[in-house]
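Just one chain follows, in the form predicted on its own, and it is written as structure tokens.
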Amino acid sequence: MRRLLLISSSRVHGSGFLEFCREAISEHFAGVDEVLFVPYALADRHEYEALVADALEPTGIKIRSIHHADDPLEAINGAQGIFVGGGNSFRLLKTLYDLDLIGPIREAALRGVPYMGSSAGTNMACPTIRTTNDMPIVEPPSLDALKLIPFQINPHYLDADPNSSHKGETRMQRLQEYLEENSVPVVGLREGSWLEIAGETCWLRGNKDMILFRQGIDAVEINTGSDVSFLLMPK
């Protein structure tokens, strides 16, 4: 059964790295005694590993970062526990690829190993990257990703400020693009937020509401704490 914990950011205004949703962290690896975790969407792979170790000290998981391991294919076959950090979706899909890790670790999440992943790395979980918000400072492969759930997320989703003398596109206008060449829908994921999924059932948690486009359809406001399983539904 998938075990996942898709968050829209790392960090939020106010609050230290992860420390606004360790709680839900502390729960989601209950019971796994160390984390690998993937750090390739950052380009110093040491200093994220010692961030991320830091900030999970307090809930007494311990992180081991696959940049270490000999075979990386090994270290996510013996993975307790995955972490995909955030960063550029382009290059960490691309370093995926690369290393031959997207069927490993989609066969990892798919047989219950609990997948966390922080705004690229929530990216990651997602049928493609074409939601995501980053720059193609590389070129991977495909644009194609983990497919660990059956809809698009926009990680750090942010609202249009009607004061703002801004005239470029606003978040909505370009998810909006994306639904004029794909039907897949798209969860607008606002930093504070993410969801929790155990096999077909998902959660939006966290201190912001989400939005949710479809094609064809307006898009609609959905408040935290809501049962929101139909996503996982087939169309």
The other form holds:
2 protein chains.
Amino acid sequence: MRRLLLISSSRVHGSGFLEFCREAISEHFAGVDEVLFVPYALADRHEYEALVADALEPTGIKIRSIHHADDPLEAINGAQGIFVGGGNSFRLLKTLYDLDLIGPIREAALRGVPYMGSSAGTNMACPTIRTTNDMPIVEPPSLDALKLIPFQINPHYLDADPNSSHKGETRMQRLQEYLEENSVPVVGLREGSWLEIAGETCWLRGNKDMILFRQGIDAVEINTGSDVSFLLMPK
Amino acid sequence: MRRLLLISSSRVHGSGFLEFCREAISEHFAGVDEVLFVPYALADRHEYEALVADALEPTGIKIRSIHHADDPLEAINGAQGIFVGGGNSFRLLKTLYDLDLIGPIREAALRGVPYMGSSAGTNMACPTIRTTNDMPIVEPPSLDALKLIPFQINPHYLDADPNSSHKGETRMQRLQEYLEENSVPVVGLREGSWLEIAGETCWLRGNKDMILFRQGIDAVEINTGSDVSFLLMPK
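Would you mind generating the form predicted together with a further copy of the same chain now that we have the form predicted on its own?
Every component of the complex follows; first up is the chain already shown.
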């Protein structure tokens, strides 16, 4: 049974790195001695590992980054828990393809190894990375991702600033363009919120409501604390 | 001899669509009876054509959108001038690949057919679309673009808002991540500015300075009105 903790962002205004969701992380990884950390979304893997280890130190969760492993596949196959950190989604996905880790991480998560993603790590859990905010700084062989859930998430979802004079597309416009080309629903997940998925149940947690985009229907706001398991049902 | 007008954005705060650069457009397409418009970055091609035709009506430039052509390749090969409009860069690039138009547009521009791009159309002129701001809503077969210039442009370049509480990457951070993975320089082109390229000369025009990002060097601001032909020189 899949157990996924999919966080919008590791950083939230006015709080330390992963601090706002520390309790949820503790519960998610209860009974896990050591979590395998996947740092590939950032360039400096050592520094990233230290940041995460420090942030989770109060929970007692030990962190070991996969970049230390001689055999990353073996590390995935032996992991008791997996945390895929944020950064650039294209760099992360390309590295997972380069190391042939897409299938193994997917299989681990589907057989019940607790998976946690933040930002780019949350994008990874989706069918594709077509709703990432990131710049395509490298070219993965495909935009297909881990497909742990049947819907898309847009992390760091941002409401338009009515006072902005900038003419680039708003986040809402970008996701509407996504729906011009794709029929998969998208959850706009605001910073400070996350989805908790266990098998066929899915709950929205954290301090922000989410916004749900579907083809041919107006976007709707859904309150935090809601049961959103319908997102997991086959269409 | 290539003649390129590469605009950051068609819309600028406080001005109509393409209004702020209308004079430059007139000069760029002087002597051209009809400009072939490439609308593929947006979903509604008819509406887009009408918008552009209206915006350029005061210049006397006639617009004909390529989506009317039975044979798009023939339309490119017969074009006196080409304008590739903004929208989603991934959708635009994928459509150009699907229609086998990458080579023909490149060849037309390199033999001297005046090329104008705005936003996504400016991304197209670069070696790749790796510095686009757009969401990867569709998957082109490659991120390689028209390669009309040897450097990258980031259109709609946006300075960080010091008062923002949002934790997504700033534009500068995204471009620094690009340079972690690529050695090609990037021009951050602010809304209201454009590059005029004729053969081996390149000038920055419009009402905003640009910012130049290069690997291993601090980013530098360059005043509008500057000769930036050095960007075209081989490394």
